[in-house]
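A lone chain, given as structure tokens: the form predicted on its own.
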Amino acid sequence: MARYELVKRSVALITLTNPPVNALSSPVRHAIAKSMERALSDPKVTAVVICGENGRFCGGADIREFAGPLRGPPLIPVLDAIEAGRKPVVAAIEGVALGGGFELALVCHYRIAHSKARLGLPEVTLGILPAAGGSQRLPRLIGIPAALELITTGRHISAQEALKLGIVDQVTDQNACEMAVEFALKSVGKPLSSRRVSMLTTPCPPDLDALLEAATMQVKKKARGVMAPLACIQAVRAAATMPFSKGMKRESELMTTLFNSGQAQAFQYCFFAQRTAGKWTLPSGAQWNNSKPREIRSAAVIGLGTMGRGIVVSLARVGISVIAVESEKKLLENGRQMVIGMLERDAKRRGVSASLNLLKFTLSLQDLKDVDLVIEAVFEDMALKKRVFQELSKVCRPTTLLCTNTSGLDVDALAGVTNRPHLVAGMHFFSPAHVMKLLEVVCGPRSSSETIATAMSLGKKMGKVSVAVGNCPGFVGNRMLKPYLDQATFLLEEGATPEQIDKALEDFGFAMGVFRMSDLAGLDVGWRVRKESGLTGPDVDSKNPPRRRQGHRYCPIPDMVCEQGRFGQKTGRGWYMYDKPGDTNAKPDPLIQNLLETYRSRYGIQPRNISDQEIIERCLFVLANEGFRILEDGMAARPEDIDVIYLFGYAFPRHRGGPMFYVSMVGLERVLERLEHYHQAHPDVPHLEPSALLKKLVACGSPPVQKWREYIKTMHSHL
């Protein structure tokens, strides 16, 4: 797990060998300790270089070891021994030096980095903090403000930024290991006391308390309810105010608190859930990553609205040539200008050239005859989409894949109008498509494994987190969203206010509550969907709209708000009021309060005090309850897939782990009991009735979320 060799006759080269990222597993830690002991005791060795195999220095701890008791030597004594050594030790950083790998580099006396290397302490994203001295050494090396920012955000930095900050001593475009060996030879005989970071005095600004207080306020605003960043600030305070040994003790105490917390479990669950999201099984039993995807060199996007533009940018910036199609010249020109602007801004941010040569804009579908794949992103109207797919069948090669960006329409109905139903799939991007990381890949009943494999692979190439889902109304994400939104509006009827509901959800951890988010998205979007579903429209009495539709309870308040032209931020009025159209500063609107009071009076509803606990339980338990039904129906392969969809597509707070993990932590028996209570109180709301799978899991002793798949006995998986 670490290779030892003597180079240049006197330099001990220790190479970490634990692919893919040379993680600091128990055998690696043991090998480092033994190799350093050998190097320091060998009189022929005058210096040491530590590097990683296959161009990667070290990706940090082996997170799989977090689940069990520590085996092998702890990391801190290994690192302390390196730093205390009497011979110069140089870190040759290639690829990544993250987490424990970064802490390993910090105890080396010198650090040489390749120009393309990335460094950072991302522990906070796993619900913990750098606990092998990172929170104590980094402030001593680069000062409090810079260290605080890196440690509390977990941000990765480039080698160039690391050099500017003083983290590394040299950056090279050549072989970092070879450069480190030469550097080590020149360092022999030089005093090492000033190179031992733990012995440095932390540069302490005069306004330390104000600086830490400002950082605390910023963290509380950005990461509402998350413990780890606040603990990181406390650890950095220890580095500024305590001797190194006491600071290390404080770091350890904070780490113990975090490590045993439910938040750390949630963050680490998210880490692994993201990695398993691509591992699903087709009806044939084949996995997509064992079904060879096609290589996509050219693609077309039909429709240059908000979604279409984002999809074009996503394709072009990864080197795929794109033909963008619009129906009118004005729309085409407007779309062209916006796409080019988006690509230029993106390229400037990344420090590369904009890939404008890959773009072609046209009004004619005939230009798509040779592309490998088409993504349709026209208006969400089934008749229109069917016409597009019929035309594509005539124009495109028989082997061209045809995908739709629909957010919930029947993918198989579109496949049915083509001459190649096996080559049709859904690729549901989330807005804005060039920013949001989630991609729902919708498997129609006739989609081939190669088609799904290609869509999944293309999503990965575009930097998306691709999740395979079944073909049902709303797929997974939007299907679950509907009962969640319904509960929020039912709570309005019963006595809550938009700001109370939003505050409860934001205190839970959402960046925005349901009504603020609706104002941002535009209330007219949901209104249009309800009209198309026959839930509202000209046939419904607008003065006294019924509170039951299609046999179930219905809340007409959102329709009444839209009928007043209140569509959210874009009109300056929605559930909240804004200073002007397009403004984002939401303020409670007395007119909405009046509307609610008039509505309740008209229907004889006696408003009651609603607790934040009831808001959380009704909104989030019903969200997860629909997730259980999705698992029953075979529309998602596992609960982890549902959680990944909500983490990356709907901003579910990561420290809660996703809706399915969250209810598993609350306790399935408790969730079942509360759903039964609320369904008894509201028997006309079918989504409150506990799902069969939830009842089954409780009857089986409430197994952990990772075991649920064993209890999902569905013979009709749609994946």
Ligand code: CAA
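Here the rigid core means the biggest group of C-alpha atoms that line up within 1.5 Å when the two forms are laid on top of each other. Keep in mind that what you see is a predicted model, and the values were worked out from it rather than measured. Numbering follows the first chain given and starts at 1. Compared with the form predicted together with the ligand:
- Looking at 665, 261, 629, 494, the entry at the hinge of the rigid-part motion between the two forms is 261, while the rest lie more than 12 positions from any hinge.
- Think of the chain as two rigid blocks: between the two forms, the small block swings through 7° with respect to the big one.
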The other form holds:
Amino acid sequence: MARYELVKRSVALITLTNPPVNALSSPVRHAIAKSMERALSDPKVTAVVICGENGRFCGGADIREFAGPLRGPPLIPVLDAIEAGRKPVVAAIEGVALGGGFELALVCHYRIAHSKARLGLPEVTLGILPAAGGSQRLPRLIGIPAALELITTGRHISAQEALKLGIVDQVTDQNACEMAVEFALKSVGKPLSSRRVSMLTTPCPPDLDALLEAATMQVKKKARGVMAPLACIQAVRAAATMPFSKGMKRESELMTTLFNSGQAQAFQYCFFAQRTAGKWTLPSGAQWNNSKPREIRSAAVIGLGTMGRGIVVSLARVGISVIAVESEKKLLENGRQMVIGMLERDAKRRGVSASLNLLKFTLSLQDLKDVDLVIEAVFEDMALKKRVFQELSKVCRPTTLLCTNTSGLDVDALAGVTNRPHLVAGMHFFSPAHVMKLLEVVCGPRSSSETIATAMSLGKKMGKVSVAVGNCPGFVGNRMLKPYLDQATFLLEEGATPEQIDKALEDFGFAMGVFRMSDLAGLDVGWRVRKESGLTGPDVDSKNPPRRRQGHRYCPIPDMVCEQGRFGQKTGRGWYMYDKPGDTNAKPDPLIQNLLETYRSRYGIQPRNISDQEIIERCLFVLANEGFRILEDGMAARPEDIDVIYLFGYAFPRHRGGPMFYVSMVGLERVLERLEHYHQAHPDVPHLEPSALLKKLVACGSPPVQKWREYIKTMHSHL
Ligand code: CAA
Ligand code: NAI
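Output the form predicted together with the ligand next; the form predicted on its own has already been displayed.
Every chain and every other molecule in the complex is listed next, the one we just looked at coming first.
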């Protein structure tokens, strides 16, 4: 867990050896403590260097250990002993020094970093704070404003920035470990007291209160309802106003509060869920670690609308050459200008040059003969998409992968019109495609393992969090969204307002409630889908639209809003009103209030007071209920995949862990009881009927979310 060697006859080199990230597990902490004791007591040793194996200093505490009771030596005394020792200790930082790893570096008397190393205190992203002295030492070393920013955001910084801030003493392009040994030899005999960060006085700005107040306002706005950043600010205040030992006590109290909150568990669940999501398996047994992806050097994107443009940018900025296709000259020219503008802005932001030479624009599918992969992003129209796929099948070489960005159509039906159904899959991006991190990779029943491996790996290359999903209407994310949106509109019928529903959801932690979000996305999108699925259209009596369609309860209010040309922000009117089209400041609209009142009286609905609790339960329990059905149907492999889709595709609040984790924290028994209650009250809403899997899990004693897979295994998988 830590290798001990004597180098240059007098330097003890302690190498952490806990792959893959040299996390500070209990055996590692034990090994560091023992190695330091040995180094400090050996008269031959004049200095110490601490480094990590495989070019990685240390990724911090072993997060897996957080779930159980503390075993082995606690970290703080191990770190204090290093700082207090009478021999100089140099940290040789390669790869990463994060969290506890950074705190380990902070107790060393000197820090040498490789130029490619990254440092940071990402604890806040795990729902906790740097509680091994990081919140007390960093402000002493670099001052309050810089420390506050790093600790409350969890941002990783480069070695160069760390040097500028005064965190590291030297940056090198050479072997950091060798440089640290040389540095250690030169440090022997020099006084250490000024190198012990805990002994420094925090440089305290005169406007401390105002600074902390501004930081508090900022984090409250950015991370609604999240406790960790606020605790980080309090810890930094302690570093500014208390002696080190008292500050450490405060740090520890704050950590205990955070640790006992459900939020820390949710954040840590998200960390592992994100990493689990990439590990896909198909019914054939092919999976992430036994299937080889193809290398994609060239791609084509068909359709340069909202989605196509972002997809082109996502591909080009990772060095893939792209041929972009449109149907008309004017649209092609417009698309070209948009894509170039987006790429240039993106490159400017990243401080690189825009890869415009990788782009080609055309009106002809004939130009796609030689590309490795095509992503189709034309209108959501099955007949049109089939024509495009038939044409691609003729034009592209037989090995070209054909993918569709459909938001919910049958991927296998498209595969069926090609001469290579095994090379067809869905690559479902989220809008805006160059910004949103989620990619649903839709596995059709005939998609080959190589096709899925390639789509997943291409997603990763583009910086996306890719999740494999089955081929069912709406796949995972949009399939779940429908019952959630339905509940929101049913609540409107029953007496709630868009503002009230949005506020309840925003207080829950969403950055935007469902109506505000719909206004942003455009209400016409859903209207078109409802028309195409036959739920609404010219045959419907627009004066008295029926409230039951296709055998179930239906709320016609969203259609009525669209019929008035209210498509959301882009038209300046939607569920809210805006000062002008394109404006983002949503204001309650008396016309909507009026529409709701007239609607209710027309249908004889007596409006009732609806509590925030009912809003949350009906919207979110129904969301998770559909998630359970998706697991039953084998359209998602595990609850973690569903949660990752909601975290990255639908901005589900991270401190709630995702819809499936959230209901597991509420208690499955209670969720079942509430769904039964609501279903009894609304028997014409099948989505409120508790799913078989939810009932099964409750009958089995409500196991934790990480164990649900064992109960799903026996069911049929489409992945
Ligand atoms: N503890 C336990 N496991 C960890 C870990 C950690 N700190 N960091 C990474 N891992 C695991 C991952 O789960 C993953 O496991 P699987 O292979 O089984 O999926 C494996 O290590 C590799 O991780 P990544 O896929 O993330 O590898 P990467 O190369 O893309 O990224 C990394 C490496 C930047 C270090 C990234 O893993 C990371 O950000 N890790 C977390 C760092 C962190 O938050 N540290 C603070 C911990 S809290 C703390 O330290 C508080 C304290 O002092 C008490
Ligand atoms: P859009 O209407 O903005 O763009 C579609 C583009 O395709 C238009 O520019 C059109 O001219 C072009 N086009 C149509 N037929 C063509 C053809 N034969 N050859 C070349 N170009 C052609 O549509 P949007 O929103 O970009 O959607 C595209 C696809 O992505 C749809 O399947 C949609 O369901 C899906 N999608 C949309 C999301 C969104 O939020 N808008 C999110 C995820 C998926």
